[in-house]
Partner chain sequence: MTGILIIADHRQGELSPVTLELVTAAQDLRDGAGGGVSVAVIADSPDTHISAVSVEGVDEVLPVSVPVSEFQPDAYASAVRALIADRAPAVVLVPHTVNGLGYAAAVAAQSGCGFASDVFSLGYDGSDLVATRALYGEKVHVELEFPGRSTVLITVRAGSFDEAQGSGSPSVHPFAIDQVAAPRSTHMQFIEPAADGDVDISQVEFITSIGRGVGEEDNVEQFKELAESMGAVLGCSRPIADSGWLPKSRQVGQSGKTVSACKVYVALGISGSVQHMAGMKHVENIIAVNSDPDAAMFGIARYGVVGDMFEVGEELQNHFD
Amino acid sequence: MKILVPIKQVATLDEDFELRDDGRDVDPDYFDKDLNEWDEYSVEEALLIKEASSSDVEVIVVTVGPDDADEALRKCLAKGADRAVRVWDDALEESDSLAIARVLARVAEKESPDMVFAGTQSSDAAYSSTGVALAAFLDWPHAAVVSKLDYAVGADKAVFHRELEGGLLEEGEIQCPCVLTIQLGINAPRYASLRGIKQAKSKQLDELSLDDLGLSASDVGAQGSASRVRRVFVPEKGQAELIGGTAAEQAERLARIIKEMRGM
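Let me see this chain alone, in the form predicted alone.
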């Protein structure tokens, strides 16, 4: 059995930062990078299934990103993933979540996994769309925001819980192969052991190009994307006032604020 786990190396901002000259993103010099938090849980869920099974289960992590994304892949290998795949081509710059999902679908077709676990969202972009779009490209059933999973290796179905609005939980059954987007809290992600970290440093990472996946430059990047970033900006800061005193004093102050705002 194979479980494919798409991961992302996300960017976190320093306290002080500057935007790029084109105003469409933050200057990368102000980025810190790490494995996406949601992906920590999807990797862990795959490893738990592997460890609970008496038959062979291969956990493969895949990312779409440049060389520095190797660090996130090795972190997953250190935790226990069996293989790691990185896809990159300069044409992938400016790809949106739809274009990335198209690439991941080709990787899935190449690997023929039984299940795909993707993080519900990334902590930097937070679109929550890559896993769902991946399922659409594969024409596989999917369930989003999965908070509990019951699956036995070799079974053709899995039972899951997922979060709904208003604090409700939904229990469902899904046919495999399938795509599940994993929510925070489904498990407790492990830390990589020192031995695992040392072993991960020497493991081979598979590298794929667009040609390897049968894709062209027009399938990705700005051309292959359904959306583009127009600009990134810091929103204007509002102001707040804590109103103390008695109820009558608070009411008087509120009335005065409203009059001032209305220019009275």
Second form
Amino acid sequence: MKILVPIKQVATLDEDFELRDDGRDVDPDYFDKDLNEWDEYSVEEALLIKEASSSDVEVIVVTVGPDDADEALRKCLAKGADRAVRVWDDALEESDSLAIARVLARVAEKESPDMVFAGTQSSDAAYSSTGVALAAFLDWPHAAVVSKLDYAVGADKAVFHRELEGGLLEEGEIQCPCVLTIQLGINAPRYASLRGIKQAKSKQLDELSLDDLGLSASDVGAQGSASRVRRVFVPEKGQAELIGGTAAEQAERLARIIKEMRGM
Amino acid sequence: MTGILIIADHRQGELSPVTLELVTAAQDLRDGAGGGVSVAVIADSPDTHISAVSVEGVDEVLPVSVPVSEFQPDAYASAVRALIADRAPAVVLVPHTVNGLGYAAAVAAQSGCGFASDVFSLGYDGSDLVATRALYGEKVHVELEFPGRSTVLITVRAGSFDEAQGSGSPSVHPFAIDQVAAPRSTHMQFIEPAADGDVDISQVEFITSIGRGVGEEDNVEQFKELAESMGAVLGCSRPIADSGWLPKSRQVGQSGKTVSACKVYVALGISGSVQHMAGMKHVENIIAVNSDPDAAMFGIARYGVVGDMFEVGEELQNHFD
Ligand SMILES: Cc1cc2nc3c(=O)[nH]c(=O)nc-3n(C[C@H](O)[C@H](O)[C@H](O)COP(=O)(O)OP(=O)(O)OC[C@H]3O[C@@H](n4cnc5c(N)ncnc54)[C@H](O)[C@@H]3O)c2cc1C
Ligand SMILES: Nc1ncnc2c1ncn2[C@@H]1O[C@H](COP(=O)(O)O)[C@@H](O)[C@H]1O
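Next, give the form predicted together with the partner chain, keeping in mind that what was shown is the form predicted alone.
Below is the whole assembly, all chains and molecules, this chain first.
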């Protein structure tokens, strides 16, 4: 039994970041990288199901990314995932969510898991579409924005909640195997223990090329994507009036503004 | 490939207002897309929504009957694929709602359309469709194009366009799909958010909200006190509610509450994600305190303090004792 969890190493921007010379992305020198927040929850959900199961369950984390994405994989291994797969090839640069999903679908075909848990969204690109596109390439059932799951590995059905607007929930049932995109708050993600971090170093981390997956360069990257970046730009800032000075001065001014707004 | 196809969003018998925002978004694309604006309503009894989508700017309504009472991804995906195959629109607009997230990417993957999600600005540059969306926590924007794609599917961020107004008189053409794929998931029930006897934050005029900048649970107390002495109700962003530090009923945003009655909103240590803003960006007086000068919250705030919410909070307390 297997649960496959696609995870992403995401970037947040340093203060005073600059754009790349070609103006089509932020200069990667200003990236701070970490495991996508949503993926903490999907990995946790897989681990909880594994731990609740009486049969052997393998939790496999997979990412499409360059060398430094190993860090995110190791983090998941340290939490308790059994094995990791990283797919990379320079041709994958500029891949959008559909191209990434095409690659992940090949990995899923290779592994034939009982379930796939993706994140609802990645915090940097925020496409919120990779998981559902992956399901489409596999022609698997799918449900997006899952905030509760009742599933035992090997079962042919799962019951889930989807979190809709305004906190409304939808309860539904889905055929398995399927792809679910996992929402924040579905569980309380664990931290890796020191022991886990040590053990992670010796866990299997396979590197796959496009070739290994039977894909060619034209299936991914700019050619295999459903959109192409023209340019990236820093939006004009709104008109927030910035209040300077020491904290005490700022607070004094804020207090006055608030009292005035409140008619106090 | 001509025209614009809008897929209506509805739930529990009500049309979602974002559908009418897409009608507005479509108007600027008319010339570039070279055709009319059609709205498809996919439902078990689609006719019930015809009048709601018959607004100015809509040329045609396409009721599509499917055998599911509520949103179901397989039914929606197969209906939209059939519509694309038959009508060959230049642009398909889908709301970037939770339902939209549930099928738009599947259609794009299966139909081989151009695709972009969470788009808030659209236009043509000559014959090229250009879609603008955000990256890296709203700190930069990106313009996308779709070379070689005759149909482009776009999910549009709610609140980016005004709702279309005024009544129209579109023609109505029921659209029949030959093959409805058997749905592989079923809707069982809706569960309303629990009313836990707490304040109804949607009705409160003065709110101070804390976000992840608060750091840890023990720090929440001092902001409860601050809010209380200021006469404000303490709200929060999602991570605070997810961690159980404040009740879910205090969460502001897309999956929480819209603070409809709020006149003053003080955001402490909240970055300003789209989903948080969805619940509060309409507030007239927004004050943001954030240590990151690039935080998106400053983009909608009236007043901003680049600084530490603890330092500013403590000093602020002195003025309300
Ligand atoms: C379908 C969906 C629905 C969602 N619904 C909601 C919703 O209803 N509400 C919601 O809030 N989110 C929602 N989210 C989550 C949303 O995407 C963000 O993850 C969330 O809003 C981030 O919360 P935050 O701003 O508190 O945290 P972060 O984004 O982590 O921001 C923390 C901020 O605190 C600042 N900071 C840190 N330390 C300090 C300090 N000492 N002093 C001052 N500032 C400091 C940082 O600079 C940063 O800007 C939803 C997401 C999805 C996909
Ligand atoms: N490069 C990637 N490698 C593996 N999984 C990814 C990648 N990009 C996105 N995903 C998955 O898709 C989810 C949603 O991301 P997105 O569609 O980019 O918002 C993430 O939480 C991951 O589960």
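Numbering follows the first chain given and starts at 1. What you are looking at is a predicted structure, and each value in this text was computed from that prediction instead of being measured. Only residues modelled in both forms are compared. For clarity, a rigid core is taken as the largest C-alpha set superposing within 1.5 Å between two forms.
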For the rigid movement of one part against another between the two forms, which of Gln239, Asp21, Gly167, Ser54 sits at the hinge?
Gln239
I'd like the rotation angle of the smaller rigid part against the larger, computed from C-alpha superpositions between the two forms, in whole degrees.
104
Core fitted, what stretches of 3+ consecutive residues have C-alphas moving by 2 Å or more between the two forms?
165-167, 202-204, 240-264
